[in-house]
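Next comes just one chain, in structure tokens: the form predicted on its own.
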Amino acid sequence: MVKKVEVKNLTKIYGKRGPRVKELIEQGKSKAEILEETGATVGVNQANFEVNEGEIFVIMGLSGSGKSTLIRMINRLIEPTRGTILIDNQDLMGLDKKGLREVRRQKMSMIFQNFALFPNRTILENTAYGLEIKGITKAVREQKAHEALELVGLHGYDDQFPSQLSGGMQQRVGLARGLANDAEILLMDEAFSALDPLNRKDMQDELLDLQAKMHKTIIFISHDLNEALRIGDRIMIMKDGVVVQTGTPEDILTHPADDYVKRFIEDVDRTRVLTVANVMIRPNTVNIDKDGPRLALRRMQENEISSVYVVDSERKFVGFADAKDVIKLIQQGSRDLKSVVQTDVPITHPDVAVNDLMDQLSSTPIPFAVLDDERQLVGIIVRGAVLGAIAGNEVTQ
């Protein structure tokens, strides 16, 4: 993956910045401890992370965690106290005002929670504002703005004013403005938090649809874990200015870094995030090309199971054999295991969301066979493992 943004030891201190504050930070003291001893407020404390090109990177935390300060330091709307910010390996901290202004115009667009629309400008003019600042001719910027409005589902609203649009539609204008500017990086600060739940979900869907087409690098601030899990390729959780954990949604849910993260994820609907790979267990198998019914029965007895999965010599899935059928085959003196293999077995892929299988899992008596792209058997899903994963227990292979 290509690194688009790289942040190293980024720190923001409000108030006193003496050597004692730096010393306490380096000692790993908390925000509260530094405030008590020095009177200085640590907004962000030595943040380190990378954002890959084309991903949605969500920074989340409670109020006061430092997430909004952090995103504003990335484009230097807030000046860092110390640290490094690299965009395409260019160090923003070394830029003068002119160079920084150029990077902001060419590389980044920021979308705010409060829409930040000009009430006396039309929707088209609001959308084209970033291009106007760049000095783009009126005809070109209006064409680009019109295309961006169509992308976000606002065809026909060019000549309307912000007051004539709902909150959700106004937020779409903010998103269109970022797209019209054709910025490589979108910085979205609590962009959907002012919307009602229905409009918020619609905007999340809109963002995901647009991302599938445009592959922007998006840094998205949120205080809502469900939103973060829904849209984020990776999530970074902050507390008191410190980065607590960074990982994929599945990483966060299955391996929380500490009690703070565990409390964060307590009420999450895990079925919407966990994939089959998280809940599958290792199957007991026999090889159809070399194993017979007696070995199949022995394997079932050893593992106290009533059926065994059948694969070929390349571990490609064939089906499963039930203990009753295998016993009957032995009694008949036959060694033809193939004759009792059942092929009508529910199958799925490791990347499928558990939520998509819940109805079928509750109705089928046969555990799902999990097959990879080569149709090799990589696991099975049993109800107990799914329930355990939903409850937050690790699946035992």
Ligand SMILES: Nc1ncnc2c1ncn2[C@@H]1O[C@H](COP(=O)(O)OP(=O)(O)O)[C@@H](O)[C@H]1O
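Given the structure is predicted, the values throughout are model-derived calculations rather than measurements. Residue numbers count along the first chain shown, from 1. Basically, rigid core = biggest C-alpha set you can superpose within 1.5 Å across the two forms. First, how it differs from the form predicted together with the ligand.
The Cα position of residue 85 differs by less than 2 Å between these two forms after fitting on the rigid core. With the core held fixed, the Cα of residue 368 is displaced between these two forms by 2 Å or more.
Relative to the superposed core, residue 291 undergoes a C-alpha shift of no less than 2 Å between these two forms.
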Contents of the next structure:
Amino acid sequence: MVKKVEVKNLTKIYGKRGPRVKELIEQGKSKAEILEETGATVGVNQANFEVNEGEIFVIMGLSGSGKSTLIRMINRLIEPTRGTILIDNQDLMGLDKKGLREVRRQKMSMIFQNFALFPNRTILENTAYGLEIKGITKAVREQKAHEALELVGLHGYDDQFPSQLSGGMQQRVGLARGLANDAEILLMDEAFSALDPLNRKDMQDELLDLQAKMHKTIIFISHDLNEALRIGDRIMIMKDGVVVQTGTPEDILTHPADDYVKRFIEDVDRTRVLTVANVMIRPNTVNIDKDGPRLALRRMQENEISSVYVVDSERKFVGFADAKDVIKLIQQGSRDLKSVVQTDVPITHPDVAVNDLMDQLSSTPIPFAVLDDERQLVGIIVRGAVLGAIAGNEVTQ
Ligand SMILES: Nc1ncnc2c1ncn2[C@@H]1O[C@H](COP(=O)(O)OP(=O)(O)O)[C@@H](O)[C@H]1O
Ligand SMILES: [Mg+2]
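For comparison with the form predicted on its own, kindly provide the form predicted together with the ligand.
First the chain shown before, then all remaining chains and molecules of the complex.
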């Protein structure tokens, strides 16, 4: 994994600082204690984390926990009191104004919750705004803005005005504006928090679709664990300026670091009641007794998947076949699908509690095969669907 962003001991003190505050921070005193003794507000207290290239990293915490301060320090929109920020191994703190502007321009784009659209400008001009202030020529910026609008599903709206768009669509313009400048890192501060639940879910899906195509590095702030579970590859939880836990959604759900994290997951803690049957999805299968490699390949192509599950005429589980192997078989002129079936697949039962699968789920790249008492393949378990179900989505079959 390539480290894209690395943050070490990043600290922000608002108000009076002085050596005493520094001392108290080093002694590990809390935000409340430091405020009490010195009158200074700790925004962020010695945060340490890394964000990998292509990852969606969610920062979560209650209001006032330091999320906005932290994300704004990553591009030095807020000047850190102490600490190190490395972007692609380059130390941001060591840069002068010009160098900083250059890194921001090339690498980072910030998307806010309450961004303003200019009412008298078209959607295209609004989208191109960030490029305009960077001095990009009109033709280029309009081309890029147009492409970004297409990406977020606003085809045909270039020449409309903000008042002609719904709230959800306006938020898409904000996303398009953030995407238009091709930044490698997107910093999103509660970008979807103002949206109603349906629009919000749409935007989360949109972001995941975009991410599948664009592989950005995304730091996404949310105060909502459901949102974090849906979109985060990893989640970092903050309290009173301090990082309390960083981990995969499964880590957070199954091993909450303390009571604060536990309280977050109480609302979504359906893992204890959810069973495999609740979260499994329907697998694409071929019948080893009558289907050959060509049908297996067609099934994969039709469903845009790279492997297919193999059962026998009684639907009893046999294994799975990989597209690469099936293609090779076809090229060799062989019809013997059996010869490429892989049987080393993790297996579970519909009645098993999802909680008991969690640890293995995040470490197993292949979906679990769900077999009933007769060893018939009744479903498969994919990670995204499980996290979606925990976050309260309907599991679509
Ligand atoms: N400009 C500022 N001046 C003084 N204190 C601030 C300022 N901005 C934020 N804070 C304080 O820093 C802490 C963290 O705030 P913030 O980063 O906005 O948290 P969050 O985004 O998690 O709600 C809070 O106690 C807040 O009151
Ligand atoms: Mg905030």
